[in-house]
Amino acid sequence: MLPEPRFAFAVWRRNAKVFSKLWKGALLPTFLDPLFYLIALGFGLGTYIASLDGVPYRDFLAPGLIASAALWAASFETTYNVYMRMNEDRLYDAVLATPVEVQDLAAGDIIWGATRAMVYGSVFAIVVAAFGLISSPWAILIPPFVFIGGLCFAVIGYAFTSLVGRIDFYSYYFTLGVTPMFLFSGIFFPFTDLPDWVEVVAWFSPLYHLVEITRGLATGPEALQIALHACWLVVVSLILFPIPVRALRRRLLA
């Protein structure tokens, strides 16, 4: 069953209202992480690396960190935050006592996760632009594409949360899932001089596609490539969405 837009929006709006009261404390930690990477690697290591693929290293690195900011924001929102609302606060029991159905709840939470990813990615994009590391006017399109990438990250995180029973398992999710994705999706180095199979493996990482989008928009896009990467993210999000819906229905309505 498809989600009802007005009910999904009600869930999204509730999350947005909570965030509007907590944004100062919530935004800073996730924002600082990519900033430290930018300063340490872009302006530190970057002084020893002239360029990669003909692009100055800091210009190569910065757009990828915009994508990583979205990854961390959506991942934390749809793991720890959702777990707390579902298991500790028992908020979902109250929500499902209203006309809101499980698919509406899942859609609202996932879209909120993507919105939060867009906020974090957009703020970091402004910082990157302030450092002079964006050379293309097409970078103005980064926020909506970050939303699309955030949607995919949010669906994956939400699916994991709907399937696990204990908060302890998130250490596996971040250590074996999010961190390898962060390190091996083309943020820090290109795949041009590596074996062909490396890029094939990376191609299955959602972050790889968002990195290619943000880097393309920041340095001058190839429209067809941007569209293909965005379509991959949308298709994967749609394919995975039924998984958390079915898992939550069994878990919350049993």
Given for the second form:
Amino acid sequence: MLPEPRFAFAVWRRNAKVFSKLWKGALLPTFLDPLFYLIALGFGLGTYIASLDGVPYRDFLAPGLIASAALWAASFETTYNVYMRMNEDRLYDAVLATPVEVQDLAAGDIIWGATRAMVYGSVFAIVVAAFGLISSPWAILIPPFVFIGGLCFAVIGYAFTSLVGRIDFYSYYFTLGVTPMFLFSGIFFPFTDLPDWVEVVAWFSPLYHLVEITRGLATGPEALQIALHACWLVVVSLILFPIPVRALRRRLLA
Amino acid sequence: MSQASASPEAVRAVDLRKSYGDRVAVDGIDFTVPTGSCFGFLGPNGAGKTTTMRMIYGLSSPGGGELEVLGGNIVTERRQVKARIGVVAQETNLDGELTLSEGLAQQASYFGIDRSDAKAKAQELLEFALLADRADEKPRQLSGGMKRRLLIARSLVADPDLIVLDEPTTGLDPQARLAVWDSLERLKQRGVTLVITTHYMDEAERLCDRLVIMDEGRIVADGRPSELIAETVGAEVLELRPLPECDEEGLIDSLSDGSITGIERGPATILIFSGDAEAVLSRHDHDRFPLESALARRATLEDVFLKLTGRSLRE
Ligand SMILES: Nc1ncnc2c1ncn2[C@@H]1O[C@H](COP(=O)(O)OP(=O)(O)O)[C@@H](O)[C@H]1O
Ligand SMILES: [Mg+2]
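Form predicted together with its partner chain, following the form predicted alone:
And the full complex, kicking off with our chain again.
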């Protein structure tokens, strides 16, 4: 069954309302993280690295970190935060006793995860721009594309949370899922001189597609490439969406 | 909606069942909740009350049998039926991140009520809950009784035709219980159908027009509280505590006659059910059968439960 927009929006708005109260405290860590990477690797290590295809290393690195900010934000939101709402605060039980259905709840929470990813990615994009690391006016399109990438990260995190009921296992999601994705999706090094299979493997990483998009927009776009990467993210999000819906139905409406 | 609200039955269950794995939680129950009544489910922990409530308000799918809620099918017409039910779950599930007024307005938006109406509704409900002066506080700042009143108010947000309350006063002190009862009585006067579970017999006697007594997933008795008591145990009970040297068999024999409707023996007390407990007591021979105490009192639903199951409601 498809989500009904007004009910999904009611769920989304609840999250937005709560975030609007504590954004100052919540924004900082997830935002400082990529900043430290940018300084340490871009300005530190990057000084010793010859330019990549004529691009200074920090210019190569920075747009990818915008994408990673979205990954971390969406992943925390849809794992730990959703877990708290679902299990500790029993909010899901309360919401499902209203006309809101599981698919509305899932859609509202996932779109909220993507929204949060967009906020974090955009704030970091502004920092990157302030460092003078953005050379194309197309970068103005980064936020909506980060939202699309955020949707994909959020669906995956949400599926994990709906399938795994024990918070003790959530660190595996980060250690075995998010961190490797962060390191091997083309943020830190290009795939050009590596064996072809590396790029084939990376193609399965949603972050890889968003990195290609943000880097493309920051440096001057190849519109077709960007559209294809965005399609990948949308299609995968839609394909995966039924997984958490089914899992939650089984779990919450047993 | 018009067709459904004209229905004389708010809830109708036939052979309703639910199991979790091998454990049978609800074992084929039949009941009918008349529209506009307060209907009670009385039973000890584990009797299957919560499972039954969750099936009624759509959080659990029936494992078998028929269940009609407000004239609709809670499985195939979930949204329409849920839109007309207010729920107070057994466990407190208030949104801790929102203030009371924000939380109530948010609840309204889950029912598709638009924002300006939601704000007005929140204000009205805070007044109903006697919490208007707490509008900007968070739920954690409230006492247990206030939280329960807030939950009841929250269940009213979409003017439901049916309100399901699962143990609305468990864990509350006597004063807070009275305040909750008062809220429920105000709702009864408005003509809302109430379905409530409890393991307090005094609560069931006071609030419920009709009730069923559940035990181990089955309904063991149903009817009006006063009729149930009269039919099952008679109007009065004589509660005897024999001294250790007393011959209990002899004591019971000495008191028995045609007016006695039942006898229950607990570890320390003997309950003798009859129409007139004083009359039974007057036959007692204190010298032959010494007692620590003897109490003649009105029979309660507790006695009904004891007589039907051989166990106390609260272990
Ligand atoms: N989600 C569940 N999974 C497994 N067993 C359950 C579940 N919910 C209830 N039960 C079992 O079903 C029985 C009835 O429980 P419940 O309906 O909560 O009773 P009550 O509300 O009368 O105390 C109990 O034995 C309980 O352990
Ligand atoms: Mg219960």
